[in-house]
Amino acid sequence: MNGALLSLREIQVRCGDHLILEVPALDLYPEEILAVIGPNGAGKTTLLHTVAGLVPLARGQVLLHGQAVDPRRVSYRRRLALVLQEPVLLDLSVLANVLVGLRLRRIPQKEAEALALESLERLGVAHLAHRSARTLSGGEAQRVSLARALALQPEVLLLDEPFSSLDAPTRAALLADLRDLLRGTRTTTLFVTHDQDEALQLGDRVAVLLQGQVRQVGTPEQVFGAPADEEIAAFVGVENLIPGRVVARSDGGVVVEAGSRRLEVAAEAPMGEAVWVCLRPEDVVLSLTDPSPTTTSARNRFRGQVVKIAARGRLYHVTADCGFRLVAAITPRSLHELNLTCGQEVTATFKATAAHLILRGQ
């Protein structure tokens, strides 16, 4: 079975007559972290619970090391460990919580305590071993929950949005520590999240789940840099989806006609093909003057008019009408220095290598 540790084949999950999850094929390879991303309600938790044997299959198979298994059997579930969004800890000490799973597996007491303390140490909470779990902060509790799972030395670790309930500083610290820990222990991990930054930081590969279907699987560079269709592009933040048609070849790529404008894209597509030109806002540069070819390597330069300015977290997204809608992401400092206002004339530039083509209708 192509070297995969865990595989899903022709999986369907139903709620009554409603099909809520359909996965023709998905593989998880030894020592990799596969991040599954999708909006709320896409079926991410259902997918994880299907792998964990907590959701019955309408059809399909789960395979471990190429062999079909019954996900409901205890012998299979004991080869996995699951960490939920909210840490579920017993009203016991931290150490006793981590020992629970080890004792259920009848690990000798001294060995179990050594494994538990080692796991707590790796998560940076060994000093809390004799504290009551009821006294922990949210971040501490999630670290203990992770320590409990990792102490079992699972073949596959399942993570269900473990950072979603944490504040930003706690989340950032735990994410960095967990990334280093999973890589250091080479723990095979299936991780679901709606947060794309988490997927980028943790995932060796990324799977996009939309409306209960896995739509694309690839490296982070492939998924975020070359989304397979316009719906995936919109989800991963490719805000610029410019409809056009391939009308010519250029040096190292093609020319796409979009309305009255022509765009150069470092990609291949058949002549006459209807396409989407996909471009991330951070790859668009705005200026008040038209930069000459001697000051920029960007092949695409278009005059336009600012029609919208919107704050997006730490950046501003500026929309310009250049004969087509074009969104640029700029810093507050750039917004101030350019003194941008709606109605102002600007020049938008971007490199041919920054754009990606999707065939329309795929």
Second form
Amino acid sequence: MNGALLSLREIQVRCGDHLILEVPALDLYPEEILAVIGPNGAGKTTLLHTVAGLVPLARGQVLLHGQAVDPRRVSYRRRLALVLQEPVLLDLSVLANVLVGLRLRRIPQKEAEALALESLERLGVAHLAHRSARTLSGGEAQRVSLARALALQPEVLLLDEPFSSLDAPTRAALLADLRDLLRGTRTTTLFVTHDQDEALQLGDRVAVLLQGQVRQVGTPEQVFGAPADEEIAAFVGVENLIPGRVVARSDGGVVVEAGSRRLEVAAEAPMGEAVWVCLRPEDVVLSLTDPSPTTTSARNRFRGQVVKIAARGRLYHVTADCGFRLVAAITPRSLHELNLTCGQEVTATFKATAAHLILRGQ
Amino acid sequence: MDTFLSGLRHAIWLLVHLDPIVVEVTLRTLQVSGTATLVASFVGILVGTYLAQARFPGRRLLVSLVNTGMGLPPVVVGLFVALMLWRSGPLGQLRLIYTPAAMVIAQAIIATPIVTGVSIAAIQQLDPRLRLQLLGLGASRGQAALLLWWEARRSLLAAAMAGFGGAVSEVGASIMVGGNIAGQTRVLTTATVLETSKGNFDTAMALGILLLFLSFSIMLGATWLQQSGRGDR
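Right, the form predicted alone is done, so what does the form predicted in complex with the partner chain look like?
The next block holds the full complex; its first chain is the one shown before.
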């Protein structure tokens, strides 16, 4: 027992002789949103179907509240709800579609209708209740599909890239709504995606799945800021991720407070919002002296200490502790010229336009 | 041309006056072919759903066999059933030869591959992720199958209609296992054959028209059911 709601132990899933998923251990804690990221074909959907009890296990165990369960049994499957990548609705009214899962559980009609309508309301599609599901747009259909799963008040909600089939504005709106909804209802969620922005917006923790194996699990800062190995780094692209909160407006952007430091970012975000400041290491410039504001146009300047120097392909990644960890990518030549060593004081600068913001909710 | 016109006139006369023999033969036709269709639909939809979804070696061969069976010659089926039910045959003790039950068996054998074949296509044309989604919402395997049938209801009704068409129109098997006994195993098709061979073309025509009318009415009803809720007429 480690307080986990759902745990996978020593899981292996095979397709013929081929091992397609291997998870030594993965835990999902109550009320958290765990985002599993990985490239296409990494086994994300298989992982989700494994948890959903839809694929046979070659070996391993699924534990619910620390108790081993048979994930293929209906009694287990009814404690979860799955939303697929593309909404699959029955040829019925929207309301009847949302009622399907409730009826399968033999919830009395009146109670089921109330739950269904409430769920549609939460996803902002209650006005479509009596429309035929065949007449919905992609975004509407995905909202109905989510409402259908959430109406079941599942112990664990399983989401399989639910935004990937939507166009950008529809996706952004749904993502924001869903984030507030999942946090508001404290729904424990396992969410798979190939999109890092989605993972950052929704995930409390992030797991990286590569070639059928869970390679790293941790907070977004850990996974994106300190990838465990080269392959993970190559997939996540090593972003600097600095958690902060929007505290003021500035000329052409906002000021984000991160710990005791203030960062200027050329982006729009509501005041008081919790955000990730994302910054590519290539956009961070290191110097030994503190350049005066007149010699650089970069709005963000921080003194810090070099804590790590690592080779990454043809570049070096230098990590500096500036009150938050900041990774800069520099050429071997610059490394040589600056003669950098661990413990050395440096100044890191980056432009307000080089950074972007991702809202992370409360 | 004369034969044709007088046949038509006779047919209308028989229909309008509800000739008791004609009524009796018509009702038996409905009973025999209707029962055979029910049996064929039950078996065909179950087997069709299984074959549409299961993955096992030899599945393709089985599906090909079903598709071949959709064109089973009724006389061959009739011969097979007659041999089985013949008094000295393996199932002779059942004493079913020359009874309506024997005709139901023969017609069900003819209609089952038809219903199965169309059902396979009906289930396969559904979104393959639908079953996965239903299971992911907590459906048992049985509940998932029922919902899939509901989703494919129009195509499955078409499967049953095709099965009924196959059953009601065959004549070879009915004659062989039923014997075309007046008042017992005579149906519209066998009666038509008999009247034609006797040279009673007008009665034969009347029976033929009745058969067409019967088929048409049933198909009309089924089509109405099938197309309802689609917005057009």
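The term rigid core refers to the most C-alpha atoms you can superpose between the two forms while keeping them within 1.5 Å. Positions refer to the first chain, counted from 1. None of the values given here were measured: they were computed from a predicted structure.
Once both forms are fitted on their core, a CA shift of 2 Å or more is seen for Thr347 between these two forms. Relative to the superposed core, Ile20 shifts its CA atom by less than 2 Å between these two forms. When the rigid core is held fixed, the Cα atom of Arg78 travels less than 2 angstroms between these two forms. Comparison between these two forms places the CA of Pro281 3.7 angstrom away from its other position, after core fitting.
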